[in-house]
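Just the one chain here, laid out as structure tokens, in the form predicted on its own.
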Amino acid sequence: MDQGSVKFDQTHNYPMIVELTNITKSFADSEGGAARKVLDQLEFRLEGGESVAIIGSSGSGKSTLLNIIGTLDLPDTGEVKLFGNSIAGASEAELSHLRSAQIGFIFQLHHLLPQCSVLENVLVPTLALEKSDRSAAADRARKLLKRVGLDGQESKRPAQLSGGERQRVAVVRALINQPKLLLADEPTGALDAENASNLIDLLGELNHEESVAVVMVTHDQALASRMSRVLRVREGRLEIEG
């Protein structure tokens, strides 16, 4: 496969998943002085299946962002609604329920237990399952690391494996679940340049086949640009890029 050659799903015909409205965050100073505003009444939407990159300078509250889609940080105001229901109110057993059931996190570290095999680590989102459903997701599990070029792999320790194979262990574990939206934060930060193509493609062709929702934040303009939508958050608030 030639580095940069997948293209992300562009078809829109999906239930819209995520719905910011007048998203406010800020954070106290360190120091004491005034708290810092980090979101100010930032607007976002994503339908299901799309791709969407979110760039911007360091500090500018990229993975905030990512993290109050992903549920595990709340806005000071503003709605946030993930596939058509609103979290207000929402008990943190229900917003741990709904990660762990619908979406999927690949941060820039793997986090993979070094004491656990590949398969294992792969399974660790599986363990709150009904035991029927933990059988089937260890055929998927399987099915996926030969997908991600693994097979044969899973008995392995995480130290047994170069840092771009753990990166794609970290990605079929974020995707056991059959998430409906993936969020990555800076995934291919760890990874050298040729790694990071391949993951991006690699994150390409899943959202195209398993039709499951990226956002991914990210400082590589490039590694963007291959994303369906590019956003930048600016003063608080996302712009069209490009």
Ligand SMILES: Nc1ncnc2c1ncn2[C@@H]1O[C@H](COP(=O)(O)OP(=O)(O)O)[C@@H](O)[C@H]1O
Given for the second form:
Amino acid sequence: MDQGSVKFDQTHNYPMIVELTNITKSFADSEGGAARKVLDQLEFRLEGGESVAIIGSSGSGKSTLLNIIGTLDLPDTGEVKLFGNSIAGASEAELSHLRSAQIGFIFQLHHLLPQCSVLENVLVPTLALEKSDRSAAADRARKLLKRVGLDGQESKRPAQLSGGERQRVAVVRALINQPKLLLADEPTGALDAENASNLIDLLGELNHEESVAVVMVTHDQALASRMSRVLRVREGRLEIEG
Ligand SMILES: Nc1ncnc2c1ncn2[C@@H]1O[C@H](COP(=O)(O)OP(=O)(O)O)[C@@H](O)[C@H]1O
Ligand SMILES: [Mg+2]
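Mind sharing the form predicted together with the named molecule? What's above is the form predicted on its own.
First the chain shown before, then all remaining chains and molecules of the complex.
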């Protein structure tokens, strides 16, 4: 039996959601030259229920950092602890289970399935989990869709929604399994200013209502300042901003 998924299911007693220690990550450049160090001895701590914005110039390593927090990528060196447990030695299956059960992801583009309804899209993450009660998941989906102002839209296809509505569907999909951690990589990047502002309000409210810790990458300093902490990736490390 894979111990990893067992230990990661026991997350409720840990105050620390994320602990990154001495994280270094390099990528080889496209011309095959020397590797470029994107993250350099980076440290990061996130407590349950916190909301943090990560800012930084394009190419500074924001997405790389978010991918490492979300176990979509692994650091070259350093330790990643999620919910009190190191992910060192966890198999890809264990990490996949951890992501499905405990982490919600939102990206710049919503990645909704075009042929599926809003409700079906929202329920996709529940398919990966062996949850006996499918009707409870559908109930929660309807409740969350209503919460984000999408009641009555459950059977529409993504193409029938506005950009802001599609991104709210993506938010509900990210929250459907009641994750402890929500990771958002430029979630407002494809939205106009008003929809972007509304989405940040929504993330802030859900942060409290759902007791979910939020890490949001953005290049918009005004949006970032509405999170409880703002950190800047600079020269491979995180600095407190402002
Ligand atoms: N998979 C990859 N392979 C090679 N280089 C990468 C890869 N991912 C990111 N990089 C490089 O790492 C740097 C940081 O990228 P990224 O984390 O996406 O920056 P940001 O999200 O802050 O714009 C960039 O120079 C980018 O080209
Ligand atoms: Mg990025």
